[in-house]
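This document starts with one chain, in the form predicted alone, laid out as structure tokens.
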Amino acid sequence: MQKSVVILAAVSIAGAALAEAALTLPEEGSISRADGQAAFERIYEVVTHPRCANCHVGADNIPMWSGPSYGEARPHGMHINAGESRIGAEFLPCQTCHVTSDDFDTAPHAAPRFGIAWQLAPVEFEWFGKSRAEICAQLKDPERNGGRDWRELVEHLEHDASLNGPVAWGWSPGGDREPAPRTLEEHVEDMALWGAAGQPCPQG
């Protein structure tokens, strides 16, 4: 598999500080479609993992609880609704429990936290319960991905991680929470490989 992405990002969590990532992107078209599809399969594993998908929910604005420690997936306890603001401004602000801190190491039953304000992802980024084809189409659609091309998606991951945001937290979630698959560096690399291959999507 051709990999011309050089990842210089180091997840150096000393007090949960993430070093700024810098990478050399592959030339567009230099990655085969097959390798791009394989990269997307790994991306899909990450974005549908509970560490990502639980806050990438739809227009009902209700975060989810799912993963090995929860058993069957269910809506966030305590009837939490983040509202159209996606930060809970209309009801109970997310930050009431999810305080902002660069220290990710919470007790198992304490509310998780990261280095920027806790909130749901924009509704256009709905991933919970979505298929491979649906998520692939959303990620490559500038009208539903924050106006980004594939290079800017890579930059978004790097920037969020440099702020100790949810991207960094996904691989170091504290407590006994299961982290997202593989590593942050590998996820950033896969996003670049998929983009350079033309962002191929699965059928169906």
Second form
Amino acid sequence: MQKSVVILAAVSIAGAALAEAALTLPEEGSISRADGQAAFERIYEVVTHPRCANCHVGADNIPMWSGPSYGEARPHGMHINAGESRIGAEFLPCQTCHVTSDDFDTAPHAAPRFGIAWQLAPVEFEWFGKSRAEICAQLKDPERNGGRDWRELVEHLEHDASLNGPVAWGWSPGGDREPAPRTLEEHVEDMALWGAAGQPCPQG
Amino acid sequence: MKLTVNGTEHEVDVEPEMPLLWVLRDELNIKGPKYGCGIAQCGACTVHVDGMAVRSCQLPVGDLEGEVTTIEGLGTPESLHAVQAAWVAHQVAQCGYCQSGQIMQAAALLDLNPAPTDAEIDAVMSGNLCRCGTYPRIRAAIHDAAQKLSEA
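Instead of the form predicted alone shown above, give the structure for the form predicted in complex with the partner chain, please.
What follows is the entire complex, opening with the chain shown before.
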């Protein structure tokens, strides 16, 4: 960990949410390429984890069920298709089962929930089954990351977490679900380290 | 806390984490919504919140925002909702346990999609299980109700 990066995080009782965070961003260029690549490796482990990747799926708009409790990865049960709206408006709205609540504590096999409307990520943010190089290229491409530079990616994580959105939920998923690797605070810090190192990408 | 169900406001003294289904059945004695699985796997507890189908077993009542409609408020015996009338005409129910949830989900479907295809009906209704296997009659009744609503 870089000592120059300071995270001030207030962890809420509701579920390890990053309720109030202020990350002192490192100077651009102050992080070595090697440290940036190492940070990206950790980011890759997070974004391809089932808590994150299951709803970062492609143009078929079908969320996935994968992770230790599922064995082989499979499409979401119940014939679910979130449609081009990515919120299920064309078929069954995600929110029919995934209600909006700051209380992440659901039973195993119940529908998980978080503090903003449940939905698939935009189709251009596809992570499920993608390689390191593909995800790295997507994350740094403003055309495919919501128009964000690296500082705005950090802000995006902090903002979503402050709303008890999926970024907070990923590390406190409830119901015996496996959380994303390490901690939310480390993930935010890694996004900053990778950015300050010039967002280096792996080859393969 | 206060909540409005089928047009009537109620005051209940419950913990905010109590699921809406528990409040409806045990506090308000509204028994149309059924308990099947308690984990959003079966659809028997489906109600509407501001017109959208919601599994009431999943919603902590403290997070309820909007007016609740249960099968008791969808139509009346004198004036059935088109989906209820189609259910009678097609004699959809067998044991009937899931049918309140099926009807509420079907009504919400037709609100969003007035003329669904077979594939669209399957996509929307697959979260509502019927262990008697009345699915072909459910599909036929939804097409019938869609037709009736389009003529209204």
